[in-house]
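One chain follows as structure tokens, the form predicted alone.
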Amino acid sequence: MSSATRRPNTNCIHSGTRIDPAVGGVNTPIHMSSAYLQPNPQAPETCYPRYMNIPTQQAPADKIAALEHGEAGLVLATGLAAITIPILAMMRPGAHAVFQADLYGGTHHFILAEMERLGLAYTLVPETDPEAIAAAVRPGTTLVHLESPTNPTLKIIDLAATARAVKETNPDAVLCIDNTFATPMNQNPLDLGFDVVMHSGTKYLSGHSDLNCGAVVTSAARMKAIRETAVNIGTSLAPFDSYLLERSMKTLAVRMERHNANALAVAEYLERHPKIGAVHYPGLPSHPGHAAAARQMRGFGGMVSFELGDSPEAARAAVQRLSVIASAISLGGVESTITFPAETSHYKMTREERLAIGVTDTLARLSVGIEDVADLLEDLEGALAAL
């Protein structure tokens, strides 16, 4: 049975695995060598880890490709590398790109700090409407880069409609999406007309807050240029980290089931709470993108953001009272964490830029873990009582 016919839970466990026939272990061996015999008739493609062609690196790459229904996968040293490498690989000086304005702060800072310096033109689109995104596309537009759900306000873009609108405007534009928040368990953008899918594997793919990595999935033809740029820049994932990533993805499906269920329960609780302002979670019927999310997602993810308190001081005092939920940067781990994006993921943006995309000084981003949800709700209740 091939990965194309297997179901997601099975692909999480079996796709990509390289069994060593000499030993017979069911896990991919960790190949820690940085020097390999040449010529090597048993493994002619294996030569050097920077080229990302040793079995330990290829195993998680093949696994994420199977989960995203793509032809080729690549794992890299960081999530930001997974976003920037395809951009650098596909664009040439004078080319134009369209970016959603409401992006992860690290991506936004890369655009502002590096694109113009490299001779690359771009347009930031504040709307999530497919027609508004397509309207920014020009004849010379090389790529369009989006997120859905967005970090941290969880806006939803109708991906199928956007893909149609962009391709009708410019069939050559490459559609890229950061699928970190959704994960391949909840959403497969390649099936909806997108060309390249990126992940910060540091988050849900690894899922245990102990690994930095990124992943890219696309067609075999397009991956050639992306891989070449990655090799030239030197962003390969180390063998032991590659092993950790493959091992972690084996439980991705079961982890996401709990993340999805817990986050929905937390979002419903927060929406009812009299001391909480706006709650952003696409699984809530009140969310403006709920209908689109229900069409293109199988689950609504583990991220919830909400307005906490009437001042930054009150919001931070409430967070300090939490005991189960940790105040920590990053997301997607088995443990619940909370942070204020204005101070962390989006701190390099000006306050005006943050407010324009809904990142206020009191917006809290909660990564809902896989703990017992009753404990999470009790923890939140105790902290909110102090407001």
Ligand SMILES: Cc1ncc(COP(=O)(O)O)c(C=O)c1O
Given for the second form:
Amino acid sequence: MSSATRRPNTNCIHSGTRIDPAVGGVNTPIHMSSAYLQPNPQAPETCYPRYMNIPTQQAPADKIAALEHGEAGLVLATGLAAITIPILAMMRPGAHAVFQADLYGGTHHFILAEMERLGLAYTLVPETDPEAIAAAVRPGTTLVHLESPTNPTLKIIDLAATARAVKETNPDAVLCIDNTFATPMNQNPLDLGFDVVMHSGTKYLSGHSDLNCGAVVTSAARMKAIRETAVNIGTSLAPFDSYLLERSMKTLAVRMERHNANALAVAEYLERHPKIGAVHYPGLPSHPGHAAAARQMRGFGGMVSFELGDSPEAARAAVQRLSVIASAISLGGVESTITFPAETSHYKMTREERLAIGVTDTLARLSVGIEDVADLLEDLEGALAAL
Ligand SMILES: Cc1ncc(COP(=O)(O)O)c(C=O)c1O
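Given the form predicted alone above, produce the structure of the same protein in the form predicted in complex with this ligand.
Below, the chain from earlier opens the complete complex, with every other chain and molecule after it.
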């Protein structure tokens, strides 16, 4: 059975894994070498970790490609590298890029700091509707980079409609998406007309808050250029981290089932709570993007954000009262964590930029883990009672 016909749980476990037949262990061995024998000195390319061509690195790359229904995968040292390398590979003087304004803070900062410095032209689109995104596309637009659901406000873009609208405007514009929040278990943008999928593998793909990594999936032809830029810049994933990533993805499907179920229960609880303001979760029928999310996602993910308390002080005091849910940055781990994006993922934005995309001083972002949901609800109940 090929990965194209196997189902997602089977692909999580078996796709990409490279058994060493001489030994027979069921896992991909960790090739802990930076120097490789060169049987043919004339061979132009030998194994070298920065070239990302050793089996330990290829295993997770092939696994994520199978899960995202793409031809080729690449794993990189960070999620931000997985976003910036394809952009740098595709941009050139005179080209233009379109970005959603509402993006992960690190991506937003890359645009303002690095693209500005290199003189690369771009447009930030505040709206999330397909027509507004397509309206920013010009004849010279090389790429369109989006997120859905967005970090941290969980906005939803109708991916199929956006892909159609963008390609009608400019068939050469490459559609890229950061699929970190959804994961390939919940959403496969390549099936909806997108060309490149990026991940912060630091989050759900690795899932245990012990690893920084990223992944890109696209066609074999497009990957050639992206890989070349990645080799030139030098952002390969180390062998042991590659091993951890592949091992972790074996449980991605079962982890996501629990993340999805727990987050829905937590979002429903928060929405009913008299002291909680707006709750953002695409699985709630009240979410403005719920219909599009229900069409394009198989589950709504593990991330919930909500307005907590009347003041930043009250919000932070409530978080201090939590005992199961940890106050911590990052997301997507088996353990539940909570943070205020204004102080963490989006701290480099100005207050005006933050408020324009809904990142208020009291917006809490909860990464719902896979603990017993009753314990999470009890923890929240205790912390919110004193609001
Ligand atoms: C949606 C999203 N994309 C990309 C990144 C960057 O990933 P990394 O921190 O692994 O570089 C993050 C990190 O928080 C993120 O939340």
